[in-house]
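Single chain ahead, written as C-alpha cells, the form predicted alone.
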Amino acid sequence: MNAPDRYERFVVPEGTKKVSYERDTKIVNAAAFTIEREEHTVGNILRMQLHRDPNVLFAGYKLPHPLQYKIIVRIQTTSQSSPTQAYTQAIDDLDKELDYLKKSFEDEKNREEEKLRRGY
C-alpha cells in the first residue's frame, strides 16, 4: 500500500520546525505560515480567529496534498499590523478560549459529579 504510516500524521520529524514563515514578495504585509502535521481542524479554527481581527484583510489556508500532513495559512494585514503579529494574536486568543472552555467543562463536570454523590 502507498499510504504512509499513521504516526507520520502527527509526529513532526526531527529537525523540522512545527511552524515556518515565508514573507510574500508580491503583496505588501502578506505572508504564508506552513504548519506541519496539522489538517483542516486547526486550519479552519485559525482562519476564523484571524477573520475576527480588524487588521486582517485576508486569511485563508490550504492543504497542499492529502498525503502531505501540513497546512499553509496565508495572511494579509493592514499597515497597522503585520502577519506575524496577527498570527501570534490569533494563537494567543485561541489558547485563552480553549482554556476557558476546558475550565467551564471541568466545572460543570464537577457540579454533576457532586449532584450524583448527593443523590439528586
Second form
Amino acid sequence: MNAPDRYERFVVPEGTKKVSYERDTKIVNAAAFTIEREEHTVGNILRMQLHRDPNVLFAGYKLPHPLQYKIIVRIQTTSQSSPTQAYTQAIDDLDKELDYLKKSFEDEKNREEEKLRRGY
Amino acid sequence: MESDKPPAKGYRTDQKSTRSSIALKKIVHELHHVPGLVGGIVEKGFSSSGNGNSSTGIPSTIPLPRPTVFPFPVARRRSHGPHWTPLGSAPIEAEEGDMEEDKDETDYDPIASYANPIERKEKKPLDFSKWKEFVSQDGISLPQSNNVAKADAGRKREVKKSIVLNSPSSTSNSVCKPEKDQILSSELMNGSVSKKFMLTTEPKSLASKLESEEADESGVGSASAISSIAAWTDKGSDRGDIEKSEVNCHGSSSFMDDIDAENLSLLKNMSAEEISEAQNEILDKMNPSVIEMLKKRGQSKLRSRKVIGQEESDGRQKVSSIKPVDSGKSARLVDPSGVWTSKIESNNSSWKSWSERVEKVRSLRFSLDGDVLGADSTHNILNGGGSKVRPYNAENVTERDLLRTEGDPAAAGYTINEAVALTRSMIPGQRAIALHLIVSILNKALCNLQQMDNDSHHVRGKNPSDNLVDWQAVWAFALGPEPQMTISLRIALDDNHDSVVLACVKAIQSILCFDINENFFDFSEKFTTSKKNTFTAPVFRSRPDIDGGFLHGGYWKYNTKSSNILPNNDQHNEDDESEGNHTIQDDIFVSEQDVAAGLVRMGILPRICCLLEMDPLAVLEESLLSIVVAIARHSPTCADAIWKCPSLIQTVVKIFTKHVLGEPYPSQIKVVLLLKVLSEANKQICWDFVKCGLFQQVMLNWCKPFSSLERWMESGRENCKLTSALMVQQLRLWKVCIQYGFCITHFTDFFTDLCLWLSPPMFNKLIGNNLLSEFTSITREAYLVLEALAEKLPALHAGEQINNQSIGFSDDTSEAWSWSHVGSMVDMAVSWLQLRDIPYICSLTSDSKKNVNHLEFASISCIIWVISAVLHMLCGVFHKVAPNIHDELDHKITSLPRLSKSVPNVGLNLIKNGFLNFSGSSKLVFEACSTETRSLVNLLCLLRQQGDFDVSLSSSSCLHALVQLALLIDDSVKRARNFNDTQSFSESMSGLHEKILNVGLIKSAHNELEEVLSMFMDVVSSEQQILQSLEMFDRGGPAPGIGFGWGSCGGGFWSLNVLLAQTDARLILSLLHNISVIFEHDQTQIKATESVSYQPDQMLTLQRIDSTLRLSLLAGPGDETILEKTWDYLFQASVMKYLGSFVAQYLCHTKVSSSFDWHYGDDDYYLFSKMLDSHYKERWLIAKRKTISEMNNNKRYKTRHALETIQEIEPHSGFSRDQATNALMVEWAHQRLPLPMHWFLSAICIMGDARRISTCLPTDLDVAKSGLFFLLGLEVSSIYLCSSSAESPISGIPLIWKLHALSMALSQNMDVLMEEKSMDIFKTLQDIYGQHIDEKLQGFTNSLPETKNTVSLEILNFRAIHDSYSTFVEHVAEQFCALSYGDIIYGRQVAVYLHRTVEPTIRLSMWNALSNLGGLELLPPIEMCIANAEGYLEPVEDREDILESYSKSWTSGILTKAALRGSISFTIAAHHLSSCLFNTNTPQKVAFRNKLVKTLLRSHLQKPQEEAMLLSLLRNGLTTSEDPTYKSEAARRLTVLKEACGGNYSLLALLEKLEPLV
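Please supply the corresponding structure for the form predicted in complex with the partner chain (the preceding block corresponds to the form predicted alone).
Below is the whole assembly, all chains and molecules, this chain first.
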C-alpha cells in the first residue's frame, strides 16, 4: 500500500552520504555510523569483525525499522583506538579476508579445471 | 419401538442351506439398522431378541424390551453412526485379500461410495480449549472432519482385511492342526473372555461348550458362529452404549464387528471342503514368509493379550465409568488429560488444576434434592476399584437401571450427565423428575456460591478443595463445555406435558441465575439514578500482546459474537441457501460458549411467546417472563431479539392488561420489569414503547389511587405487598423514561397520587401492620423518580433552557421540566429531615450509648434508604440551583426567592437535626451540641461497620448523599454571600445554627468527616482484594455462565461485596473532594521546605494516596467518570510534589543507592501530573471503537449498490465514551475496566510499544519518565507504609511485573536512560527491586526444608506474564547488543534474567541470545548487578541444557573477553561449570561430567593463551593459596579431571602442564 518503492532499498538518495558518522557525546570513544541502504548482510558481518578487534569495547548494529533501509552501527573502543579507526580497520580486514577467500576459491577452481583438462 | 424379528433358526451350526445364509444376512442388516430407527429400543445388558437363545437351542418367545439411551424421539444425527474406524486399527496388514467371493461387498460398496460418512471427532473430556481460542469467523469455524475420503477408502479395504484376519487362523488351523487349533480356540476364548463384561450367561455357556469341542472342525465353525452371534448381540444391544469400548479391546469399531460377523457367517455356510479349498487358495496366493509372519504375530498377540487383557479392561472400566452418556453416542475413550491441557497456553498450572476440579464433578452423584451423595461412592468410581460393571445375571438383574447406562447404575443418586440423559426419557414423569433434579442441583450450586460470597471475608484464600463439595466446579460443569444441558433444556421446552415444561422453565430460570441477578440489580437500583445497570453476558479479555507491553487488562469481548446469537438476522434476505448451512452443531458451538446465547439461537423466544399465548398457569407464566427478563439483561443483541420477536411484546402486554382491573397480579410485576429492562437496554425501544402507548397502558392502574393510607392498609397485607412491588416497578419504568427525557409531562397526572407516599406517614400504624418496608420502598422509589426529574430541570439561573438531549431524537420527543412543582417537592422532602419524628433513627441518635439491635436492622435500612433517596433528590435540585460549581462568577442569584430560601432552610434542618457533629471544630464552640446525642453521620458509620449488607449499603449511600448535599449547600451559601450584600446576609444569619451555615457545613464538621474518611479507607483496604480474583483465566474460566455465576470467587463482579465496595469508593471520593488528598499538615510542610523529615505516624497523606490507588482498582464497567475523578485527585501536581519530597527524604536517609541530586522544580511536577493523567485516561478509559475499515464493511454491506465513498476519519475527540447515551445499561464488552492491579506500569511500558514506535510521539518519553518517577514515589511510600497497613496495592504486585516494566521501557530504545535524572530513578528502582528479590530469597532459604519442596524456587516466573516471554527476552538482548554501548544500568536489567530464581527456560534463552550476539562480555560485574551475588550462583545449576550452553559459550571463545572484563557472565559460567565438574557424585551425572571435561580441555588445547580461564575454573570457589585445605582440594580437582579424560594422551599432557601452576 504505502510501502516505499522497491528501488529505495538500494539507491542512496541524492544528497545523502552512504555512510555518516556521529560521535556520541556522553561516552568517550564511541560513535554511531549510519550506513544507508544496507541491512543485516553487512551489519552482521561488520559487527562480527569488530568483535574480533581487541580494542573494540562495544560493537552492535540495528535495523531501526524494516522499511527504513539503513543500519546503525555503534562502536566504542578503548583509548588506543577510535571508532573510525576500528571501523575502517574492520572493513579493510573484511576486504582482505574476502579477497583471500575469493582468491583461494578461484585457485581451487583453476586447479580442478586443470585436473580435468589434464585428465583428457 | 421394538424389532420383532422372529428369532432366526436358520443358522445352526450344521445347517448349510443358502436360504439360511440369506436370512442371516438379512438379520445382519436389520440389526445394523435398528438403532438408526427412531426410538429403537435395545435393552442394555441383554442380548438382542432371541439370537443368542436360538443358537443354544432355547427358543425365546417374548422379545425382551430393548431401551437405548436414545428413547425420546429426537432427530437423529448422522454422526450417531455407523461409525468408522481409522485404517490403522486393523491389526494385520494384508497385501492381497480378495481370494474369497465376497458377496457382501456388493452390499456395502454402493453405500460406501454414496454415503458421506462423518468421521467422528475425537472427543476430549472437557474441551475448554475451544473457548480460549478467539472465534475467528462467525463462530462457524467448527472443526470439520477432513478425512472423510480417507475413511471412505478405508472402508473397502477393511472388509478385505477382516477376511484375511479370519482366514489365516482357519488356514493355519487346517495346516498344522494340533498346535494351531489351540491357538485358535484360545483366541476365541480370549475374545469371549473379553466380552464377558456385558454378555449374559449364554455366551459363557457357549464358551464352555466350545472348550469341549476342541479340535473338531465343525466345532471351529460353531465357535466362530457363536462368537459372531455374540458380536451381533453386542452390536444390537449396545449401539451407543458404554460397553462397546470394552468389547473392542484393540479398538476396532462396531463396523469391524459387522464385517467380522458376516465373514464368519459366510464361512459357516461353506462346507468343509469348500473351506479347505478356499484356504488352499489363499495359501497359494500368499507368500509363505507372510504366512509365517502372520502366524508368529498371532501367537505373540495372543501372549501379550493374555497379560495385558485384564489390566486393559480394568483401565477401560475406569475410564468408561466416568464417561458421559453422551446422548446416545457410543462411548469413546477419554483422552488422557495431558493431551488437551498441553493445548492450553496460558496459566497452565492454574488452568490445569481448575480443569481437574471441573472434571471431578463428572462423577459426583446428586440426590433428588440436589445434595451430593456421600463421597464414598464417588471415590469408588474414581478409583475404578470396586465399581466394575458387573455382567447381569439372574441374581443381580434387579440392580439394572434402565434409565442409567453409564458407570455404576446400582449406585445411589444421579450424576449430572445421567440427569440430563434422563430428561429425554419416554415417560413424562421421568423427564419432569430429571428436570427437577437439575433445578435443585443448580439452585444448590447457586445457593452455595452465594454462601461463599457472604463468607468470603473470612475464608478468602482457602483452598477450594477443602470444601466438601466444590460448587463452583459443579456450576461450571453444568453450564460447562459439554453442551448437553442446554440442548436438553431446549428440547424439554417443546414438551407437551405441562409438568415437564414447568420444570424445564424453572431449570432455565436457574441456569440464567435470574433470582440472584435480580437481587443484585434490585440493590443497585436503590442507589441513585446515575448508576447504570450492566449487561450480564459472559465476556473474556482479549489476550495481552507485545504491543500493549503484555500488560493484562485488554478489552473485554463477548464469548459469543452477536452475529452468532441471531444467525439469520442479517442474511435473511440474502440467500435462503445459507440457512441450510446452519446445523445443530453450530447451536452446540454457541451454547458451549454462552448458555443464554445458545438458547436464544435455538429459538427459545418464539417458543416462549407461543407458551404465553396459550394462557398458561400463573406459575409458568411468571417463570417464562422471568426468563425473558434474564435474556433481555443478557446483551444488547438479545434485548433486540426480544423486541423484534414477533408478537412477543404484544402478548406480554396483554398479560398485563388482562389483570389490570382486578387485584394486582404477580405476573404484572414481571411484565413491567421486562419493559423496564428493555427500555434500559435501548433508547429506541423505550421511545417506541412511549409512542405506541404501552407506557400509558402499563401505568394505567397508577391512576387508581388509594385515597388514603388507611385504605391501602385495609386491603390486606398480601395485597399491599403486591401493590407495593408493582408500584416500585412502575416507578422504575417511569424513571427510565424520564432519564431518556420522555414522559416528563405525566408528572402533573401522577404527582397528586405520589403525594400520598411522599410525606412521612403514621409510623405507628405502619409498623403495627408490618407494612413499613412496603411503604418505604414506594417512598424511596418515588423520591428517586423525583431525583431523575430534578436532573431534567433547566438550570435555575442560567436563563436559558438546557438543551442536552442527545443524538438521533428531535427535541420534541424530550421534554424539559419546569420549576413550578419543585417547591412542594422540596417541602415534602424537608419533612423527612426531621429525624426526631422518625422511629428507630430517633431512638438511636438520641442516646449515644445505645447499641444497635440486630432485630431492627431490616426496618432501619428501609428508613435509611428513604433518607438517602431524599438527600439524593435534594442534591439533584440544588445542583440545578447552583448549576456549575466552577462556573464563571458573573451570574446572579435573583429569581425565585422562595427557592433560594429553601437552600439555607435545608441546611439549617441538617444542622438542627444533628446530621453532622460540629463539636470538634476549633473555631466555633457550641454549647448546644451535647455529647449525649450522636450525629447521624456517627450512627451511619456505626451501622456501616456492624450491619448486614442492606444496612451497610444504605448507610454508605446515605453518607454519600449527605456529604454531597452539604457541599452543595456550602457552595450556594458562599455564593449568596458573595453576591448579596454581605452585611444584610450575615445579619440574617445571626443564630447559632446560622453561624455554622455561614462558616460552612463541611468546614465545621471537618473533624468528623476526617474520621469518616479514615474509617472508610480502612474498610476499603480490606475490600480491595475482591476484584483481584476476577480474572483467573481468560476464556472459559470459572463458570462461563451468566451474571452471578460468571465471576470467580463467590460470584465475582456480581456479588454484593463488590457493590458495597464500590459504594464505599464513591463515598471516599466525595470526601476527598472536600478534604484534600494531602493532609493539611503535610501540605504546609511541603511548602516550608523541600526536605523535611516525616515521622512514621504522619503518614496520613500516604494512606490517602494508597487508598486512592485502591479505589481505582474497584471501578467496574461504567465507572469511567468516577475513575477520571479519582485520577484527577491522584495526579495533582501537589501530590507529585509530595511524592517527590518523600523520595528525596528516602534517598537522604538510606544508603540504598548513591544518593543523587534530586532536584525537580514545580514545572517538572506539573508536567508529570499532566502527562500521567492524560496517559492513564487514554490508555485505560477509552472505549474500543470499531475501526474505520470495519465500519466501512458494515456500511458497504447495507448499501451494497451505493458508491463507495471515502470515509472521513473520525477525530478522536477527547474521551468519547458516550456510546452508551443510547442506553442506560453498560456493556462489559469494548472497554477495559476493571483495571489490572499493575495498571500504573503502563506509563513505563509505553516506551516498548512497538505499534506506537512507528508514530513515535515525543511525549512518550515524557510519559515514561513521569511513569518512572511515579513508580519510584509509590515504591518509596510503600516502604514507609508497609509497617502500618497490611498489604498496599503497590507491594502486592508481583515483582515480575515491575521488572518487566523496566525491561519494557528499554526494549525499543534506551532514551529513558539518556537523561540523567530518569537514569538515576531507573537505577534506584533496580536497587529497590534487587532488595525485594533478596528478601524473598531469604524467606525461601529460611523456610522449613519440607515446605521447600513444595514451594518452587522460581520467584521470578516471567512466563506468567506471557507464554512467549522468551521471545521478548531475546528481543531485549538484541537491543542491548545493538545499541547499549554496554551501559551498566541496561546491563543490570539484562543480567537480572540470569538470576537463579528466574525460571530455566527464560534464563536459557537470555543466555543463548546474548551468547549468539556477543553480548555476554557487556554485562556488568556481578557485584554491580541487581540483588546479591549469591542469588546468581546458588543453588548450583543442575540442568544439563543450561550447563551445556555455558560450556558452549566457553569453548567458542565468547567468554574470553568476558573473563577479561570480569563480567557476570564469566562468573556465572565458571561457578556453575566448576561446581558441576568437581562436585558431581551421582553416577548418572558422571557421564555428562566427563563429556563436559573433555570438551573444555580440548578447546583449551587449541587455545593455549586462555590458560588463565582454565585456571580460574580450577580454582573457582577456593579462597587463597595459603589456605591449608587449598592444596589438597586442588589436587583432588586435578585428579577428577584426569579421571574424566579417559586416558586421552593430549588432554593429560595439558593437565600435566597445568599442574605446577595450580
